[in-house]
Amino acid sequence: MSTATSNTIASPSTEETGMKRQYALQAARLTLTAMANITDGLQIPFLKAAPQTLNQIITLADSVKTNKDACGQLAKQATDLIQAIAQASVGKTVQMDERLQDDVEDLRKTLESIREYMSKMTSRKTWKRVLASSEDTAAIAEFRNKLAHAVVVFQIKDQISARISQHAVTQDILQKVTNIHDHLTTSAAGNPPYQSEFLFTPPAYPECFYGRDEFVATAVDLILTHSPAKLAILGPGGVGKTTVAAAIFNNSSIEDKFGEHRAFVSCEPLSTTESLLETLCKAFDVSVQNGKLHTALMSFLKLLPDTLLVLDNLETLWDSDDESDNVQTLLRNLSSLAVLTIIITMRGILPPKGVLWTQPALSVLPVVSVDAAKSIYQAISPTDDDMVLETLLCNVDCLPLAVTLLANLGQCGLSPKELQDRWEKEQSKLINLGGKKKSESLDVSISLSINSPLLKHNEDAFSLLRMISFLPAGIPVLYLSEIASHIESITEAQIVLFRTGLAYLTASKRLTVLSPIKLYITSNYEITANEIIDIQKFYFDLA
């Protein structure tokens, strides 16, 4: 009886595949080592910098969890290509024409794309790796085709010497090559796009968190019962909006609902809507084709299950003259997605227009209670001087940032009594840990609102702010037009102060500012004669 013969071809074992990858990577490393001795003496900045990029590609190829063999081969192919170009360039005095300049730029972009894509592959969570496996295979194949095309473009084996002239480099071409070199070495050194990872690194649950339980519970309930919720956490600078957003983001009920489908993006360092789109694509691990960031992001998000997105410090882009329309369009489009719950934090008391925010809306985030402020201070810098501590904290209106910075000063050996004495002399300048970041200086935090584009372009708003700060109890809204009679657009001025978070309405309908802001304004900006005349005229008429 004959035995049936199988026509199935046996697949390589996992061990064999792993050995192939290791051989490829080891060969790439050896090539890279040899290349370093060549590129150091070359006159082409791109080739001098390329080994750094190749080293990163090799390291990433050794770290990926899927398509390991293909990534190893891709790393070796890229290394072999650059070595061939480097060897063909030895002993040449470089003059690069426009065409060669473009070819070098294309190659640089290809290397950066490979590095960025492998970096994305290594950071994916398990479920995303499974979903993206076939997509990764196609992307790697495309990269290999681009590198193969580069061999043809440069005609490495026979004609590269003919493309590199013996004449001196003109200043214009040299500058172009230097720009490529600077761009490559800047990225290789760890600057953007790699720094941007910190823009979407999820924050931990805040360690020192008091007086916000009710606010967080309300927000969580709205998210769970009004899907997809659209929530705006608003308030003045330093009130703890980011901290509250982090607490909501890490709430156990929120984790249960969204799982890994949560992203927390800081808008503070961003300057354009395009940079926000790039960051969102990286946060959600979105593959972008032909540079169409918005299309790729929206298409990807539509396919996800329920997802949470936090946009922190959105005012940075929202208040920008050049970007507000683009940000509004993006925010409106994101809010239209049936699967996306959105939380934004921003200074001010007015949420961005163009979005139907979930009702009942969250209240503007207030300062914490005296007891909560004491708890914050005691957690950082324990003290028995409870009576003076309460006076000190009330002097700063229990603004969380001010409380935290005072407690950090307490860690330096200053008692509440000593801090109170210094507060009376230095006022808001006291609350500074010696840094220039808003988290280290109350004045820096306040100045961000003072210097916002909204206030810079509205002198009436700044005039109203000076008047409010000058009057101990602020200005009754009922008499606002009479007291500030020199201001023609009084409503617009009031709205600007609301949007920047510099002023607010009390329960008794008085327009006022927090104590630290009042002291900052009166210490740094002198009230004008016209403003004094308006105030005197109103109160003299009342008398």
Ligand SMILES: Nc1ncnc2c1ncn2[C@@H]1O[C@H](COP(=O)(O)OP(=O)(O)OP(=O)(O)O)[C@@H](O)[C@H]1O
The other form holds:
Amino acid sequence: MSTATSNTIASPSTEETGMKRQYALQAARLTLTAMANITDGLQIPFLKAAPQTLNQIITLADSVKTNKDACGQLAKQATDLIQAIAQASVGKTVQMDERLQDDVEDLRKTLESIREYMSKMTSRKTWKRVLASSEDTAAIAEFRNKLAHAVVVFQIKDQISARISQHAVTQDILQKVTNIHDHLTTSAAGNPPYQSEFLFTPPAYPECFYGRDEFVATAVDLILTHSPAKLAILGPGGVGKTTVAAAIFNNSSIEDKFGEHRAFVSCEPLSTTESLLETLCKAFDVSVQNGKLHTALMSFLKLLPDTLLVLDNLETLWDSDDESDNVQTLLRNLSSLAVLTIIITMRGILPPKGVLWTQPALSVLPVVSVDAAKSIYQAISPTDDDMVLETLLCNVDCLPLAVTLLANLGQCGLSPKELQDRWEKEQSKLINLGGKKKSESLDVSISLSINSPLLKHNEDAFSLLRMISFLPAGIPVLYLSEIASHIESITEAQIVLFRTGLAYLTASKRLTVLSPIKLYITSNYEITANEIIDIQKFYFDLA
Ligand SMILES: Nc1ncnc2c1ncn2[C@@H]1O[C@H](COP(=O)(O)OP(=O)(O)OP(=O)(O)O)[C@@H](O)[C@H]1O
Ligand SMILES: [Mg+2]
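Can I have the other form now, the form predicted in complex with this ligand, not the form predicted on its own?
Time for the whole complex; same chain goes first.
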């Protein structure tokens, strides 16, 4: 399993694609088991003997020390091809003309050479392995070409059906062979989906990680005691949801339970459910036929042992107008799988509906304690000025993203005292490292929630947000409809703020916002006359 750090760009051709290889081999084994039921009754002797050779190839692919991923793919492709031919010949009367015999013989030889080559690879001494690595890459590519060629041969010469049978082979089987052909030729052309690989490259255990021991322990316990657990890690932007998910994903008990069967998929760069499906198929190395991604993914996942899937920043799709229905269907279908433990991270405090989330549910992720915030700052930018540091971090309500960005400014040579002075003048604009990414700027992170489709379509929610930000201690929920009397649907407005993670309820039941969000709103948006009138009316009536 790959645990490349999130900022390391790993070459997809390295051994880091261990999980992909495991899935490829697992799929090959499953295909082989299914094939065993049909090959016995077949009239072509080669097809009866092929499962044994394939079994050896799969075992060898599992034990090679170099080019593991490519060997795994090769084993899977060989198995897929033989299975398609075997299926096409079930119940058919075979007419073995000379050319068919030659073609079958070529295929037999190709399988034999693959087995022999892999056997040679496994028995090489370490130093020879290193020397032969590039030679092996070329040989594997050549084998792939041969398998691709075999598909063409069997397909072109009157589409298997006429050659093997007097009855027509169903369109379905022909389509299957065509798909395998497409799959083989794209792989053989050396055109793997490099760009998408990073979407599911799992993050490493966070290097700097404080104040979350209890949360992680609770989540791990829920996963180990509920099979399969469904957990939602919720909270405002920048509170540390992704970081906590990475810690759970890399926890040793979780590694022990799921081993290689763990996938971490970031939904952030995705704009459609279709692209999420594609990414999931790639993450699990599912081979797709007839373009039916959903069917292929579900059938594949059903056959796996216990598997963990993390869907990070799901709000990207969940809050989108066009995609929310589709992503809801997908999530519901995934959560119906008995083998699949699901963790999602999402901005807001309400979990996605349609899934029975494991109870007791995880609490909404709070900001970290002052001590943890200080530890985060000290780990990035050590300082002796503990007193000012505490004031500085309390100014940003100990929101981990803000703490991290302040510490990054500290690394640039600014002391906590200097940062505090600048904070008083510049406020949230200070917390900006000059980049356009949310990890570099508090404003960018907050504006993602402000610009979410949910808030854009609900002017009432935005109005409520301005009012809460204007009042120093937020608004007591008890008086919400009285204070915000110009808002028609106050409940809906409140829910939208909860869903975006922009507002939350305090223990004393006041609807409020974190300090950085308050500052962002007050400095970027003016409170309207109606809102002021409502506030004044309420407080004058009280007086
Ligand atoms: N417990 C922690 N200890 C140290 N640093 C943390 C912790 N939690 C979060 N951080 C840091 O805070 C920043 C934001 O964290 P993260 O990306 O996990 O937040 P998020 O809630 O997933 O944000 P978003 O809603 O934008 O996806 C990151 O730089 C991360 O390293
Ligand atoms: Mg995140």
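Take the two forms, find the largest set of C-alpha atoms that superpose within 1.5 Å, and that set is the rigid core. The structure displayed is predicted, hence computed values, not measured ones. Positions refer to the first chain, counted from 1.
Trainee: Please check if residue 515 moves between the two forms, taking a CA shift of 2 Å or more relative to the superposed core as movement.
Mentor: Comparing forms between the two forms, the residue 515 CA shifts below 2 Å.
Trainee: Can we say the CA of residue 137 moves by at least 2 Å between the two forms when the core is superposed?
Mentor: It does, since the residue 137 C-alpha is displaced 2 Å or more between the two forms after the core fit.
Trainee: Establish whether a shift of 2 Å or more occurs at the C-alpha of residue 55 between the two forms, with the two forms superposed on the rigid core.
Mentor: Yes, the C-alpha position differs by at least 2 Å between the two forms.
Trainee: After superposition on the rigid core, what is the displacement of the C-alpha atom of residue 110 between the two forms, in Å?
Mentor: For residue 110, the C-alpha ends up 21.8 Å from its position in the other form.
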